[in-house]
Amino acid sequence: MTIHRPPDKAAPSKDLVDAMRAFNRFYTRQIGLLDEGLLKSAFSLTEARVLYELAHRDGLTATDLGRDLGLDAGYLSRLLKKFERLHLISRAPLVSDARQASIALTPAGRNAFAPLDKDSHDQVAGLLDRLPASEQDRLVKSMRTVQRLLDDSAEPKVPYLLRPLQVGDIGWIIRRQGLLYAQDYGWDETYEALVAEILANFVKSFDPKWERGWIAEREGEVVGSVFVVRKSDQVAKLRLLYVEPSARGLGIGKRLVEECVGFARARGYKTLTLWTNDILTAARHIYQTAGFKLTGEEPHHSFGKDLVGQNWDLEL
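How about the structure of this chain only, in the form predicted on its own?
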């Protein structure tokens, strides 16, 4: 895979390159890629990967395999001829193009692949089994991050999902909001303290009939959240909308606000209100698009900055 660097970005430092090379050496040792035969089998890593593709996908041609696996056409041709001599694959001309052949595993090929597939599963399960469940989850999430960052084609079929609050979410949201607003706007720790106070009160006095929290999750990571809090029988408050920078542009903020509006209407509230600051332009655009109207604003000094606070209302 070729990684194209934007012209305004500096080349990675030698320390970063060395760290990534060290990881590559470590991981190849962990899963035995340096062994002559993968998992003590008769197959090399490349041969095993071709068998895997043929076992899990139908109608593949040599062109498909070469393109998807990045294999040299001559090398792949020799590998497939070897598989034919061993009676592991069969070929059938494509109806749409007789010049190309669809390649499939024979029963012998599936029998040869089955123990390799099981041994690979067992090897990875053994690596994970060294770790407690929480660390297993952390490791797999880190691997997904590597895949997402290095492979532009690795976008998930479902860009995100919304779910209810779970244990651990509150602490995560407090930390992430504190960090993000410090990084983006230079706000100090008093904002993090405010978030902690709001969410502590939400948990302590939570009334599921009138209140709700939504978590946006992407590839197992929390990437956004929002809350509806009861202010009175007639008025609900939308609070603490945020979306991680890595997940912006997917419509998560808009979707979270829509969930709040739908919930408030279903519960019979007459007004959904919120407080924000004028520098939060992306959030304000979402609120305006959803139909919120600016009802007042006032300068204030908070979180170490001079700000302009705004009140927005949506009549339901």
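None of these values were measured; they are calculated from a predicted model. Between two forms, the rigid core is the largest collection of C-alphas that superpose within 1.5 Å. Positions refer to the first chain, counted from 1. What changes on going to the form predicted together with the DNA:
- Comparing the forms between the two forms on their rigid core, the Cα displacement of F113 reaches 2 Å or more.
- Once the cores line up, the CA of S205 ends up less than 2 angstroms apart between the two forms.
- After superposition on the rigid core, the Cα of L71 moves by 2 Å or more between the two forms.
Okay, that's the form predicted on its own, but what's the structure of the form predicted together with the DNA?
Only a single chain is listed, so you will not see partners or other molecules.
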């Protein structure tokens, strides 16, 4: 029997699967503990979940609720009937489909939900409160990461945004470039050191009129960057273009290069030049598209490898 998967794609390692299962068990218990606290109310857990959805989203139908909360249609039907009898919800038949109705909380429904909501809020706040503020941030950040990675539909609304450099950025770029090129091309630690040196000099001798750096950020994380430095009155140099593997295909690289070209043009430079290596084909493609021309190549030995360096120029 053949296992049907692309040959280059291995099954997730047992360690990872086990860690995820351990987390699932842990969180099952965690949610169980939180739910216990809410059980004293007049509503069952499922009822509370339904109320929560209704309080936070408008125009839901019974089917929506059933799908999103994973409830049996029959069960839900009775549950909603009970809510209607208690005047907690109102149903407005859809004009587009007479079988369905848009369900909304009545003011009485909101009143009934408020203490539940508060209890749940306080309980979670109590959990968070045991941690120092920096750890609270880490916790919630990690939760967001888990959620985003598991939830296919949770693509960020803003694919990315560009912003200027902040403290901490250059360290991040140094680390990520060092790791990426070590992983993908086997470059040694001297490449990371080179990036560190370039960026240290960039910051030290930074001239805002003639130079600039851009950070591409997505969901609060750095996913790309690029720098323009002054070589002479006439010539600017584009340096250290990089895009996170997880953020490729969104046009971030192209956009970063466009920003550089626009900046260089606006400042009156005549030429924008850059140095790269022939193996970085994705980057080369971006440069070509932006109008850069290859002006020369030469082999060199750097970062523990034999490489071919390339110079590219764009006349502005």
